[in-house]
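Next comes just one chain, in structure tokens: the form predicted alone.
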Amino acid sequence: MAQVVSDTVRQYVKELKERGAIKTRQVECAFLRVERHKLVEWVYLKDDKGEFECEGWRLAKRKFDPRKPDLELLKIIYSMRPLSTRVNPPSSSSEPTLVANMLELLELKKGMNVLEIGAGTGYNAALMQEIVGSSGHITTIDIQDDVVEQTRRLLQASGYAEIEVIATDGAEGFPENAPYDRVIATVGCPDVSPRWAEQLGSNGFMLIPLQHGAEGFNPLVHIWKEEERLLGKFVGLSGFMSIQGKLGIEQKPSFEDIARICSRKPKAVHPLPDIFKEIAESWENKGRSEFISFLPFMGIVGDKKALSFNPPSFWDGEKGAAIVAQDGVALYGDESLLDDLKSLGELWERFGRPGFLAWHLEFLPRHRAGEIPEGERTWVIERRFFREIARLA
């Protein structure tokens, strides 16, 4: 069995490298050393007859013994899929390609002090501990007491007793171990917590999946301090479930809303506006360059019309929804949604089809409202603690 596990892990890491998720030797070594299955005692799998429901899906609970691994479940654990480990409220081990991509973006070094928001199974914390080494330190926090108890126990059994697993609201951070070289959130965040900014070291940075639309559309934002300013830039995509606690808000729309809408027959299907033909084709063909370039524009300029990217969808709380596919725009609401969609596409075209790297972000505390800039290429997103100022280069 040990040989089967070893071969499975090596194949898993090989696939992550082939997909471009693992780029550096240090991240590759971490994935080879941390055995994901040792941090799992059960998973929830999609099953139409399952007794549990979460995010619009029926799920069945499957127990797993890390000491005597079931080969079918072992294959699932070392697949490229996320693992659902809790329902109502949910918790999970994220999709491995996303985990690897975020580790690369963190640029961790030996001796670093890291704060993680959202413990999950502890897999990401263990990977980070491998990279920062014995001279570094990982603090991971979670609001769910049962998650913390299980994760702490399994990390200790797997040889990572030095990782601190703390039960607290993620919005508070953990000031006892500050300042941090890195702050990473592994949950979708509707805002940046002021506590994270306070606890971040002057030369460190945060990597935050920051909501810019519907639940699950959380572009990865690299955020750093520059004198008294908090600046940011987009560096990738993610589809995390939403944070709980003080930062948690009612989503617009939720995963359940998206699943419910997509299960219905549309009121009408219209031909795609010209600009969206390229966007839809790039999504369907998995190249995704045009679609991904359009995402931050839609999430910022069209903020009041929330966005989902799986499937490519546009939502308005009053008008309904429009879902984009190669064969047309499916409308689940008012016909004027098609005009709204077309107008956004034309504006994106007029600005030169800006992508992720074209945006410069700044986060101003709400009490500094007088400093909000104005201009044709500047937009403001109102959040709970911060106003996000987004400028096009």
Ligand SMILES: C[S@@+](CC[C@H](N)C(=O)[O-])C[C@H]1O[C@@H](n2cnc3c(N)ncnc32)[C@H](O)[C@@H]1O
The other form holds:
Amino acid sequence: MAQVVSDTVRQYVKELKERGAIKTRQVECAFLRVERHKLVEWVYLKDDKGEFECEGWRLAKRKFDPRKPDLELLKIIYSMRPLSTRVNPPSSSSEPTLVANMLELLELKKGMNVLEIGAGTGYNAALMQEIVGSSGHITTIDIQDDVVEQTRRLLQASGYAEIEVIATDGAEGFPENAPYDRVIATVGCPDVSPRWAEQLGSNGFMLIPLQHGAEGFNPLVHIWKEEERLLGKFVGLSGFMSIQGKLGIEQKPSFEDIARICSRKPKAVHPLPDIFKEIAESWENKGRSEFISFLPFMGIVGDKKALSFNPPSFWDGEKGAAIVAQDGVALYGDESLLDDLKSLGELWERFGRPGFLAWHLEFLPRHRAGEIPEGERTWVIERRFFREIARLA
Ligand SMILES: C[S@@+](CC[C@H](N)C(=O)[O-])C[C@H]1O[C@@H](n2cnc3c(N)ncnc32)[C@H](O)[C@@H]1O
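Given the form predicted alone above, what does the protein look like in the form predicted together with the named molecule?
After this comes the whole thing, all chains and molecules, with the earlier chain placed first.
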């Protein structure tokens, strides 16, 4: 069995490298060392006949014994899929390509002190512990007590007893172990918590999946301090479940709304406006550059109307939704959505197709944000604690 597990892990790591998710030797070594299957006791698999429902999907529960691994489940655990490990409220071990991407973006070094919001199975915490080594420290928080109990136990059994797994609302951070070199959230956040900013060391940074539209539309934002200011830039995309507790909000549209829309037959399918032909094609092509560049634009300039990124789609609470596919725009609502989408594409063109790095973000505490800045290339997103100012270079 040990040989089967080790071959399976090697194949899994090889695939993560081939997909470009693992880039550095240190992240590769961490993925080779941490055994994901030892942090799982059961999984929920998509199954139309399953008795559970979560985020618009039907799921069936399958027990897993890490000491006597079922080979079929072992294969699933070392596939590129996220693993659903709790429902209502949900928890999971995230998609491995996303976990690897975020680890690369974190630029961890030996001895660093890291805070993670969203412990889940503890897989990411164990990977980070491997990289920061015995001189570093990982504190990971989860809001679900039973998740914390299981994760603490399984991390200990897997040789990661030094990781501190805390049961509390991650919105408060964990001041006892601050200042942190890195703060990472592995859950979708509708805002940045002021506590994370306070607990971040002056040379550190945060990596936050920050919602810019519908539930699950969470571009990854790298946020750092510059004197008194909190600045940010987009560094990637992600599609996490949403945070619960103090930072939680009512989601519009929610995962359930999105699943409901996509399961219906569209009212009409219209030919793609020219600008979207390239966007749709680039989704199919490897680079995906046009498509990826358009997304933050849609989330910020489109008044948070990004619905999801796979496929790119546009939502209006009153009018309905429009989904961009290779063969056309599927309309689930008012015809005028097509014009709205077209105007947004034209505006993106007029601004020179800005990509991720063209955006300069600043987070001003709402209580002392002052006047709302104006400018042809400046947009404002009001969040609960912060006013996000997004400027195009
Ligand atoms: C996608 S999972 C995290 C995956 C995890 N990092 C791993 O490696 O398996 C998201 C987790 O965030 C937790 N969560 C949701 N709201 C939270 C909050 N306010 N504070 C801390 N954890 C929270 C959920 O309970 C869930 O376990």
